[in-house]
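A single chain, nothing else alongside it, follows as structure tokens in the form predicted alone.
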Amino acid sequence: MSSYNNTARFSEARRVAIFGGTHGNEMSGVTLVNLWTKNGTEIQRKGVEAVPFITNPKAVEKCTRYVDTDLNRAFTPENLSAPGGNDLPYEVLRAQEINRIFGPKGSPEAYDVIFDLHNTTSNMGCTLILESSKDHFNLQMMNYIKKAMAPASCLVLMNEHPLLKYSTSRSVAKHPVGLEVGPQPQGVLRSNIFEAMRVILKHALDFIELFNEGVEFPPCTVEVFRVLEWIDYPRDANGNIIAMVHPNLQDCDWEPLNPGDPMFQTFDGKTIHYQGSGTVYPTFINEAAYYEKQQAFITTRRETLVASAIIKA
């Protein structure tokens, strides 16, 4: 990227990958990638090489989130540089292979864009995940998608927290884009969720084609929800969960949670209230996959980011 008169100039986005099955039981991405592998006409755009790719085939085969360890946390420098061998977890070996094909991560040879398709059991609707507030290419893309989806909602979660950010499979690309669509149970396909994901990818690829053709995108503002902290379930001294997400909070992703609002309900019916200092916007509420990570939901705050104008370099 270079900047000239407040216009950011980016190289053409010629190489694009679409990842499905990073978690093998999130069926919309798995099904779409399998569909596009057989017939990629739908994802073809002028001057763009769009590659559909199953990231965790063993987990997909078993219809489980992962085999040995979470692939979407595996792209750390330590894992990517670890000496190869059968003693490494399957997902670490797979991360090294993906890094060889689509990276190396952080290098000029890395793919321009990776879309990583996920489903959530939470009532999050359509959510794009932004890894950096300084990625004006992705901000412009997300603004384009949001406008194209209107009046339907498509929100942006910004995971830039230094302690909570993790090493995703999409982080191999120059411009990583996460997509969460829900609610959808694990191992299940729902037509409305499947179609919503499909439409978002269509708009994203349209944006890339327009950018590559030389369309200049003017400055814009993008509302995002910035990750603040993970909240765990209340637990006893032995680490056992002793309360559930309160019915007033369940399914209320992105709605304001104010100090004093009900947050959890103990098994004997007592209410535990939110004790934060100000209003937050929770999401990933009661996500099935996050019980093992000791996470009941994530808190965010609303922000408006300014994206500079962008044009092809």
Contents of the next structure:
Amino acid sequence: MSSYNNTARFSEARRVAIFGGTHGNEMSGVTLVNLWTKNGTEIQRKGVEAVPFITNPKAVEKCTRYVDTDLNRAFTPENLSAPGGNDLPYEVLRAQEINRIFGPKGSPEAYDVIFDLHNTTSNMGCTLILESSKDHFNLQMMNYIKKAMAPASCLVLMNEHPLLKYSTSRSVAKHPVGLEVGPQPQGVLRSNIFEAMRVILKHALDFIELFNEGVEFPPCTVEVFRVLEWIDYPRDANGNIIAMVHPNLQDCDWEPLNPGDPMFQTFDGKTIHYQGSGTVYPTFINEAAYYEKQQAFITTRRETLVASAIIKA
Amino acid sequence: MESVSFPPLSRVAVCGGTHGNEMTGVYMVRHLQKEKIDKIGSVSVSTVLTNPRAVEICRRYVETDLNRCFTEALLNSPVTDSSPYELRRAQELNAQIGPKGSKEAMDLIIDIHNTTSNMGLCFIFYSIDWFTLHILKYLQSKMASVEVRAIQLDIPIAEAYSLESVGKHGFAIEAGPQPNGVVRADIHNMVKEAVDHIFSWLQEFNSGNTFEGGEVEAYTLEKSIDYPRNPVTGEITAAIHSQLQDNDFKLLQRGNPIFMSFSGETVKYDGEDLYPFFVNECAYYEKKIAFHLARKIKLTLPPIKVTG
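Please supply the corresponding structure for the form predicted together with the partner chain (the preceding block corresponds to the form predicted alone).
Zooming out: every chain and molecule, the one shown earlier first.
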């Protein structure tokens, strides 16, 4: 895969998992996976073993994000090899179990593709999350999905930041794909959001089927939004937030944020402006689960990645 | 209509965090407490974070819904340390800003809530209370760009289960749509503006202003509709239809779509013309409510003024 003109060869993507309930209150994935566990007709494709799987059943049962710790941050090498059995936090045990079933992470036995279904309270629309700019298989899949969804929007968020990247449940697979669809409140199932996620997966599975049949996908370019940094809320000495996302920024995921633009509004009405050095594209604006992670929104920059042609080996 | 007079409203409680993940009230009460606001003109203000343990874990409740604990029966039932937290807390709150039905109770309790439903700004109250309706009429005139609505729960005060029934007068402010755990500036600003106008109204009332009578529309709860469910497992089998989603207070008529099943079938409404609200409220899945239905009524208000 060294030059633009070479076609990259990948082995058949036969083992595919669809994860729902990694966060137990993100209802589209929970509902879709439960549906497909009962009747998997919709996700069947020739040459593909598609496995729907609820990753965090205890959190799903309580309709909460997690029980002890965030499962979608738990797949670190330390956690995956930690001894301690039942003394470990529930989600660390789950991570080890998931790694046994769908991994081991980094090994040839790992699943080919894992789709991890998430919702966000942010106005992100349909977003695909990419973990590596060098995964040409994923880039081609995301290009296929974007074109199939057009004119409806489906954007690609890429988190390759050495410090901000985190160990997701999907990272167990050779090709991890995050699906993030919003806005949807936690614990709520919105029909439009549910159907949008269903359509994304349909296209993704179609792509895999075509790939496995030997279709060659020519080189393409994919616009991505690369994660730059997380911006926290202003807080007081006790750690309580003292301002909210400004009404001008609220719901404006993916729109340019320029230096000097309103960013936060204090509880007594004062505006705090963005002080960055250039225009950024914010996303994950006002995500409910990120208050405790000290993240009001993330900044990204637009980039065009080039994917080489791919074909089944 | 004859004018009605009332004693001044001089003790008001502003409450937030009754549901610990409904963030507008939490932040408003915290801000008022930080600024040490205990008097606004002639009105003394108590600010209460009603369910601090639920606020701390950002959940609706710890053991049981606090906002169902204020019936006379529950407020007078014996409690021990092992009783559910919220039952005990309700009795503490009743002692602090009640007791319900007594002379010592707060003149007015305002309890701030959020909903995931697209309800805008609503005032929820029990009995036909001239204060609440006059305040509503005043807000409607002052907040022209916001639809301010009244929802009446026709339940006798003794059986009234929510916090605001503890005061001599009270109402809940319900603002949405806002997800649990999130504070939206637009929703916060709308509620803050409403609360500021409420205190202006209280000043004017207390200083002798007569508020003219008139007519106010209100919605009164008629019935609730649950999600279609699997008869064996109880799991829901459909989502609110996209044509009903976000259309709170738009008249629902026979034949209109209300649910879309996961297998793609549309379920249609089969009933009399009514107004849906609390459409797809997160907390109501466990209460088996997909949406409420209301009748619209017209209420005639007498002019009111302070006694003396």
